[in-house]
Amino acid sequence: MGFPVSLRVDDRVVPDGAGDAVFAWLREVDARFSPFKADSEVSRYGRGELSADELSADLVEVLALCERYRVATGGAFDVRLPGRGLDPCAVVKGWSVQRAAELLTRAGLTRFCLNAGGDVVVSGGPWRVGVRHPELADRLCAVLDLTDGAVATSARYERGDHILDGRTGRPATGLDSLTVVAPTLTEADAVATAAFALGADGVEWAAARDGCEVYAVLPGGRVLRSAGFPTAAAGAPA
């Protein structure tokens, strides 16, 4: 997956195998769905070795997600890049570790947090959720409360321009960071990479989804988020 997972869980009774079901399901994930793995599933596909009619339901799945917030974003969002393998990331981390968090419930839990390289899923609350600062690596630029739902980030501070958009092909640069809150991570995690890939306008498009609130920044410092954005306590750029 290239990020690390915790899981805190403060249910007072855990069924045994809860904790190691979410990590097994994930090297699952890992194995079937990387790129960078020449024999999986997704490699596979990518260099035309299986057909659409025998793909996995699950990658069936992840495709059409990925298709949908490619025609929402006019292109801005695409897998599919040319000159580069078939890369379906920005929504399979999503939408695993929301997967996780589905067992977590289905075996009974109720109070849980499930973090994947600061995405974050929460359960039962109230959970305190820090937002990185883009510039300070040692401060926070937004704090949220959350009860129920999922956060996610796509920045440039830790990978660089490592988001495309899809439209030029070239690194999106228009924002420094981008944070989405939605009721679960699947939607987080992909809005907040397509709205990235967007640019300055990804923004409003975010907050346009249902469900989702935003609190960007621009470069030079400047905040937006919308007006529904549970923010605690602040110490935003200037």
Contents of the next structure:
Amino acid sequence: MGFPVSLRVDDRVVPDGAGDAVFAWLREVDARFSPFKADSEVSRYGRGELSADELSADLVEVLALCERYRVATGGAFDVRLPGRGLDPCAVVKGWSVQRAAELLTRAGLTRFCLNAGGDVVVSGGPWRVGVRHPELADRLCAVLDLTDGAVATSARYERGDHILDGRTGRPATGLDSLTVVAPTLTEADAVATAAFALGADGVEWAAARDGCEVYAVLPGGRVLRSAGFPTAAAGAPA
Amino acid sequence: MKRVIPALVLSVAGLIPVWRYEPSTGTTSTTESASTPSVSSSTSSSGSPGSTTFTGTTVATEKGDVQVQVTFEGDRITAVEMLKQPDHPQTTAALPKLVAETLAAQSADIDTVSGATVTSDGYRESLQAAIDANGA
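Given the form predicted on its own above, produce the structure of the same protein in the form predicted in complex with the partner chain.
Next comes the full complex, and the chain you just saw is listed first.
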């Protein structure tokens, strides 16, 4: 999948290898679940070389999550689009980085901030998490205070129109940027992608999900956020 | 008025299962079948001429108390108001409150940046790269 991963740990005592385990796990995920690697489990399953009962428990879990979000969005979020191979990246990323954060917690760490290509899991805050401005790469459009939880943003700026609306098969263009705060990154990332695919209707859909807070930038510079979105007290102005 | 009261009792009783209905995301779903709560129209106060407002008794459900107020114009229900409803996550989640704002650009002291997936090329120019360089 190829994204940069940053890990900051503020615990006084850090067990040997705790950080290495995170990076090893994420490399393993890439090898097993990347649709861009011909010999990955996902690619082999997508080509029909593996039957359902030959799948690993991890992939079964990922596919179940994919199906849950497909149903919840009426098909807007779909990892099996016609004419394309199986691509569960949108679920795998959040799920695997959440799992990585759980590795840190299990190793005894209580204060850390893990950022995987723009998806964030924090523990033992307060942490100040900026949301990238959709047009100005070096600016923020929001800053939030988070103690424990996850933040994911879907937007069009980096890779262009890469999120497709599964209902039409065409790029989702109803929103410029959508950020979701949720208890886990599994939920935050999948909901952000799914809501982005839904377009303008996705804002309310995401805000209605248990435990999710939403910040959306609509075309034209209008912002819609849920009342509980944990915006930080006014920071230093630009 | 005698004619109206049974209709009210049915209407109020009818609202309870509606409120109790919760969209289930799981595989099992429970349906409320038995135990229709006994609701009686106790108090009544009149609004504008020709309209009558009834307040139902408070009904305890497993999620909390429910009390409704129904306004009639003759035989017709013109308004139903929930006087009491449980403060249950599903009740609040069903009606997300969205706040409208205007997009602003800011820079601030932050620990990390959330953004759509950053590629290695994008990362070199990113705020997160600056934060990481600062902490390294």
